[in-house]
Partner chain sequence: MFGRRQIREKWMLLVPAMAVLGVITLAPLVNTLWLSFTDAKITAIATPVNLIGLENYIYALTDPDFQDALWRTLYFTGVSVGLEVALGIAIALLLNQEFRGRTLLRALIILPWAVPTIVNAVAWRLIYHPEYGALNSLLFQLGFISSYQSWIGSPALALNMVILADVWKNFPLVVYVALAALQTVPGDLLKAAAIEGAGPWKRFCAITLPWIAGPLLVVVVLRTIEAFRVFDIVYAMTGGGPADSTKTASFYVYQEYFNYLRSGSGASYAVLIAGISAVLILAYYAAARRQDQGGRA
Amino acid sequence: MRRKPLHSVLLYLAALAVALFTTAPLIWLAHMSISAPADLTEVPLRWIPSEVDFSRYQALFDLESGAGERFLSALRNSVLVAGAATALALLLAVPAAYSFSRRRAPMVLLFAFLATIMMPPITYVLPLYTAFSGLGLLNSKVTLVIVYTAMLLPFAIWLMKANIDVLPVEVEQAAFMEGASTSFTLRVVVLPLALPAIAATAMLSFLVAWDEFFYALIFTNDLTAKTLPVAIADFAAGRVTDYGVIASVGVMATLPPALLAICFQKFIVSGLVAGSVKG
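Chain-only structure, as in the form predicted alone:
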């Protein structure tokens, strides 16, 4: 059916409004990061910078400066912790989801897993802190990897199960009739078909781990294990007076997940909608 011109105009205006509403904070963050310090405290606000200054970005990549050392250490820790937690969560979630989907594992277990992410994080802090303190694992990236993996696992299992549910079971039955084992069928038959779901799960899990702040704040106290969200809070806690530096760190912290989302956009969309078409 051909859409009326007025409907098309309204549709594009609505899309433009949503795009502006979504990207406005990021655009303003980028604007702050290249504005002169005086522009950021001027009243009324200066919408166009009096001069474009990229020196803050240069300072963030200079190991000789304090800001650069803190930023690069936090960036390295975030990449390692979020990447390791995502990989571990996927490694455990895929066979677990297959068990729930194809081997009729008790669904009460899945609901029990999902119930854990509905509890406020503050309820887990004291027992976790006591346990990691006793093991001598406070202020360690390993601690964050363990906590984030446990945090990501229920959601990863649920998303992977929803996608495996809609895969054609006849393909797996054909493999079994040829004498293939369960592990071989999972690796050679199921995983290639579930690749969009794996990419979507990995991307969403990475974003959750990348943005996590609460546990990182509680379990870390120096550059050995601090991640970017905690480092940004440190920058905003009065150690620097230039708000442009804080904005620059925010922009740089946004880039890695944004680039990943753009690169895997096709897989993310198909992976998220695959589980919604089950009849």
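Between two forms, the rigid core is the largest collection of C-alphas that superpose within 1.5 Å. Residue numbers count along the first chain shown, from 1. Since the model is a prediction, treat every value here as computed from it, not as a measurement. What changes on going to the form predicted in complex with the partner chain:
- Taking 2 Å as the criterion, residue 45 counts as shifted between these two forms: its C-alpha moves by at least this amount when the rigid core is aligned.
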Given for the second form:
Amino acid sequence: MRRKPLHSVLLYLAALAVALFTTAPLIWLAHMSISAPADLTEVPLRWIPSEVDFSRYQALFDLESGAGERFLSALRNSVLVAGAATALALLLAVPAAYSFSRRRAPMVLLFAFLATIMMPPITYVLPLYTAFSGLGLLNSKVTLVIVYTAMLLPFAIWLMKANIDVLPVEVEQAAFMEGASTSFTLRVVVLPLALPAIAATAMLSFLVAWDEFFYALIFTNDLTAKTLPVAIADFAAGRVTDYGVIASVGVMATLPPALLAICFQKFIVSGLVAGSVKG
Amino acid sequence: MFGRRQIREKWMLLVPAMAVLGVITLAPLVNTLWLSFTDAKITAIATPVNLIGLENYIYALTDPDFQDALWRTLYFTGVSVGLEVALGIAIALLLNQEFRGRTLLRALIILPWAVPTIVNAVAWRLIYHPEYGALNSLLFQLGFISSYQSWIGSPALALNMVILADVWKNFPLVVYVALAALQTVPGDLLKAAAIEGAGPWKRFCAITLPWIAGPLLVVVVLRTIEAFRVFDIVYAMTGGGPADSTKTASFYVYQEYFNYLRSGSGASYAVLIAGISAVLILAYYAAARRQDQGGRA
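Return one more block: the form predicted in complex with the partner chain, after the form predicted alone shown previously.
Now the full complex is given, and it begins with the chain already shown.
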């Protein structure tokens, strides 16, 4: 069927509108981060920067500057916490997923796991706060790793289970016939086959942990453990006169997840769709 | 093929995960429930805690401020999810057409989803800035407004502006789910309907929408659950203000805990919120199960 010209024009206009809506806020954030401070306070706005100014990014990567110290320590904390929680969650999720997939562990239990992350965090936060405070573990990266592991675990189990379900069971059966133990089979037979699924699960988990704000806000209070989202909220709440600084931190915090999402789009989208449509 | 060894293993494989979730979620849940029946406070020195029965609940259920916060949260949830779904379906229908640049546009849609919630909040806060914000300047220069507006500084507008920012971040998920569902709509059926003389709108209502309704319903309930616990974006954009106009239920409890240090009273609000969430979660499973069975049939 050939399209009518008018139809085509409308189609491309709509596509353009969607592209603008999707990217404009991000382009604007990037624009603010490289505009001269004076440009940002002109009324009405100067849409094209009078000069391109990368000095804020330089400052962010300079440990000696105040902003740089806050940014770099938050970046380090975010990478460490999200990375460690992702690794731990997968370490626990793979055996559990295997149990649900191949040992007929009751699905009700998996639903109960999933329900724990659907509950508002406000339900858990106070007893956790009291407990960690009693253990002297407030303002510690370890605390965030523990809490994030629990937060990532249900979804990781669910995704891994769905992926193990579709692996061929024959090889495992043969391994058992030969007398292989479950842990051997898991490591040598299942793990290599499930590697793409593990990579996809790890990426999604990392992004969720990277984004987490609520627990980090409540459990941390200085450079030792504050993560990027908390640091950004601080930057934005402080008496900053240059909005470009806030924008540059925002751009830096968005780059890693945006690059992951663009490069591994198929992985991430199929994980997202599967994770949100099936229970 | 399962021997006794493997039945024992079924549980051994699950124990680590169960232990972590038990300690980090189940125990705090039970503890919150217990706290809600007490007059506990957050104090530097340990003070005796008394059981006071349903007193907190009676107070919470008659507290007009909390009721306002709940209605606000329901408004946020309903409008946010409603807009995401409308926008999500429309964009998915567009991306389901063939045109040059479609692959690129499909790839771009993931960007808002990848932006961290707090960055999203802060970016929109800058865009909404009453003096230097891009929104004011753009609308003014295009002639849509005659004077600069205080978008998130006015109680009448603030919540809607927070919703707009939230919709921008969360619509991609609906797009991708709808797009995946659209690809299963049988083209023959649509063609037959077109030959029978059904217009595009009629074909959409009679064939496409019912066909994608199952997966959409599941993602709608999921987004509802997530939107209902909204906290982060409000914290970073408006701090609950102005004049409490963006103070959501989670934010209300946060303040009860960490500003007023009333853990017993705060816990009763938290339990009420958890109760509403529990109903939504059950609805999610009902929707997901129906979808799963429908998919197999």
